[in-house]
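Starting off, we have a lone chain in the form predicted on its own, written out as structure tokens.
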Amino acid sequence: MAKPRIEVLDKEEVLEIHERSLNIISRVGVKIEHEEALKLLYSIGANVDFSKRIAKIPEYIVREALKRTPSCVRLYHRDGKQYIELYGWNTYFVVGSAAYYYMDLRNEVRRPLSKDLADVAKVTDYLPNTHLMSTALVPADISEVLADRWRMYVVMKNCSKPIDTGAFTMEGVPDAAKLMAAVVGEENISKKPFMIFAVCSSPPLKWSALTTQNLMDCARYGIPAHIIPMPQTGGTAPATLAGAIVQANTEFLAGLVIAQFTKPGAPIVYSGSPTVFDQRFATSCTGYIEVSLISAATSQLAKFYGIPSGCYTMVSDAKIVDTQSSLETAFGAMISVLAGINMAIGSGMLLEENCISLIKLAIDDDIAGSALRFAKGIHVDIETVAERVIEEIGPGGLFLKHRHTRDWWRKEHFIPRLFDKRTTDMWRKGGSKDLNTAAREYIEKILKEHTPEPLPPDIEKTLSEVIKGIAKKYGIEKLPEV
């Protein structure tokens, strides 16, 4: 059965980008602002200038790192029973992460509270086509020194799905391991990981001390990490798409080497968050179609390397939930499934990755469902070609009451929750609601009626003790209610 797929680079172009990346990483090098990582690279044969903190990494080291990298990353649900596998052409949709602003159900944009993050987690727990929750918001009611781990705690309590997260501090990953151990046991942190960490390089050609520490800690604990180059065309990367891709690929390979030589077999996803620096307004835009082209190219490179892929494809530059926000997200969703991007990240996000909206999140779930259905393609066999049924109905007949229709209609079609398919009269009798109104009511119903599966009492108690212990290190005695 053929499935719809796209490739934006031919084989020669993929090889060209790979070879140019190897040239840059070995001749120009990458700045690594982390002493231990520089010493590690030096010990394995890289040419390291410790005064400038620049490492030039030979091709043979990159090849060895690629050999060590697993081709599949498994992420578990919180209960350790269900899981998803990131590999091949599978696509899973992920809530956008680390937004500093929240658009509430009255469409007011404000700094989020911990309760808002809990609401996003509860809604995500319910949505059928949003497969990974994230630590979506940065709450304003908790100290910044604890915010990264507090976000993990809030989401763990309120969503059973795998979590895309990240650390803002040097202690973030070790403390996260303690939180994970409270839920699944220390022995299962690497065996049944339910969190994946975002680690971002700093374009152009730089890895900060913080993200390098997070990356090395993830490798040591066996916690999956997705490496996220962030090329900004015309700003922190070349204006040409190919140039931006080469730079991002070089940064990724440098991170991969650090991870695999910290601990061979470290689970890594080749991710990305490309943007376009709009020369007219000095804005860093996520919704340009060129962002999708770069994302599709990243997925091709990941497949060339035999590594899972991810990209921020579900984000919009729109300031409100409107036609623009849905169009930009729909383009991203379709390109994600057609290019086989394993983690399509950014559901619910607006304002150039700075804001989360529950209304957009609900709409994005329908968009994701539609894209996933398209990616399945057309199943052709003796039952689906329906030759006998067509013969039975004959010219001028009606298929409505036939058993074949009852058996197959729901199997073959994606049934949206929010996109209106009724007659005009039905729509008017239902209150003439637009999409945003329908989404708002849907969210309110979920928040009122849906209760995520609670943690067992003993685990919840242990988890609470762990976060309180972490908070005490910073002199924080009182934590927000969630």
The other form holds:
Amino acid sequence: MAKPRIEVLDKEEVLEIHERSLNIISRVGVKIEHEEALKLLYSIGANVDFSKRIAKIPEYIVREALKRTPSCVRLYHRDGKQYIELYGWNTYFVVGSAAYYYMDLRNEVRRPLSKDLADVAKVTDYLPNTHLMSTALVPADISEVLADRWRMYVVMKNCSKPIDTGAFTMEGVPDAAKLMAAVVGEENISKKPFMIFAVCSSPPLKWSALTTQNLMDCARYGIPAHIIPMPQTGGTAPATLAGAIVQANTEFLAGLVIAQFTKPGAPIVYSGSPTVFDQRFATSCTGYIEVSLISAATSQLAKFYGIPSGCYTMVSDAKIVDTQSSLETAFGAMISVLAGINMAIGSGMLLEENCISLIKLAIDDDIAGSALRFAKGIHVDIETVAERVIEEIGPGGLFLKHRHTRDWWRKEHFIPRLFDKRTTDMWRKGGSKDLNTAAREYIEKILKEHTPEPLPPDIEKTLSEVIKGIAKKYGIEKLPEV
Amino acid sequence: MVNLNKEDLLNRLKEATINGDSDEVARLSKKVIELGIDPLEAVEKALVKGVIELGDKWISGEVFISDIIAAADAMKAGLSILKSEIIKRGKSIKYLGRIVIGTVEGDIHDIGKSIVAALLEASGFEVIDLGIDVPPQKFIEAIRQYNPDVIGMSALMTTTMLKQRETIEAIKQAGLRDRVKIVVGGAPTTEEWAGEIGADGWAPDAISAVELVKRLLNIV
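Can you switch from the form predicted on its own and show the form predicted together with the partner chain instead?
The complete assembly is shown below, putting the previous chain first.
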């Protein structure tokens, strides 16, 4: 069965990008603002200039790191039973993470409260085609020193799905491990991880102290991490797509070496958030179609290395939820499934990855469902070619009444929740609502009627004690209600 | 099956109707007669109720139109078995009304008309479906034979919609126009068209068609 798939690089091109990256990582090197990581790299044979903090990593070390990397990453649901596998050509859709702004249901863009994050978690818990929640918002009603871990707590309480998160602090990952242990037990932090950490390199060719620390901590705990190079074509990366890809790949490989030599077998995903730096407005754009080309190339490189992939593909540069926001996201979704990107990240996101809208999230869920259906392709067998049925019904007959229709229609089609398929008259009688209005009402209904599976009371109590203990370190006694 | 009581049997009959399982409905309907259960009760509480429940579910988006059509067919399979028994007992089934429906002469489009018929059945009407390519004379005979409350005519082409006018004229000439309400529908038709040809009503889709028929027959 032919599955619809795309490749944007041929085999030689993939190899060339890989080899150019190896040249750059060994000759130019990568700047790593982290003493311990530099020492580690030095100890394994890298050429390290400690004063400039630049490590030049020879090819054989990169090859060894690639060998140590698992080809499949499992992410569990909070209950430790269901899981998803980042592997092969599977695509899972992920809510965009760490937005500083929230577009509420009245379309007002404002700083979010913890309650808003809880709402995003509840809605995501319900949406059928959005598989991973994220610590989507940075709430304004909690001190910034605690915001990263507080988000995790809010989301763990209100959503049962795996969580894409990240730390803004050096102690972020160890504290997150405490929160995870409260839910699944210490022994399951690495065995049944329900969180994956985003760790970003800083283009060009740099790793910050914070993200290097987070990456090494994740490796030590066995918590999955996705490494996110963020090449900006014509800004912090070459304007040429191939050049941006080579640079991003080099940064990824540097991170991979650090992780795999911190702890062999660390679960790593090759992720990314490429952007186009628009020379007209000096903006960093996520919705350019070239971003999708880079994303697809990233996935190809990840497959070449045998490592799961991810990319910020469900994003848009639109300022409101409109045609542009849906079009850019739909391109991203289709390319994600066609390129076999395992984590298609960014559902619900607007404004240069800085705003989450629940209305966009609901629409993106229909987009994701449509793309996933397309990727499944056409199922051809004796039953589906339906020769027997066509013969039975004959010329001028009606398939509507046939058992085959009832058996297969539902199986063959993705039924969108929001895209309107009614008659014009039915639509008018329903109030002539546009997509945004339908999405808003859908969200309101979910928020009113859906209750995510609550944590067992004892676990909830322990979890709440853990977050209170973490808060106390900063002298924070009062936490928002969620 | 041996210890099946009436309530169980009617529940199973309703379930089989909802599942659109004509064979099972026929089998259980025979059982109804065998066990001496009131066939009218079986029709009203199991067959009709099952289809009506499904119709409500379609409107709320829970089931598909093909499910309704299958259920309506299953209901008919049961009716054909129970009807004679009902008549034997000197009773009759109470419907909301009787509708004769068909696609006009020269037009072989089945789907729209069949959906309207199934939804009318799912709403509690008795529907006599004359099929497709129905000449005016056949509509006239149906009025004489079945004495329906409403005639429904479907046309899917601009060329065949003219037959709706022709059929109404023929009904008038036969002196039967005041005996029935006439409704028309189909993609090229409009409310203006319906008025122009002297129909009593027009509906743009199947749900509206059911509402229209209820309105014409003063059913709330």
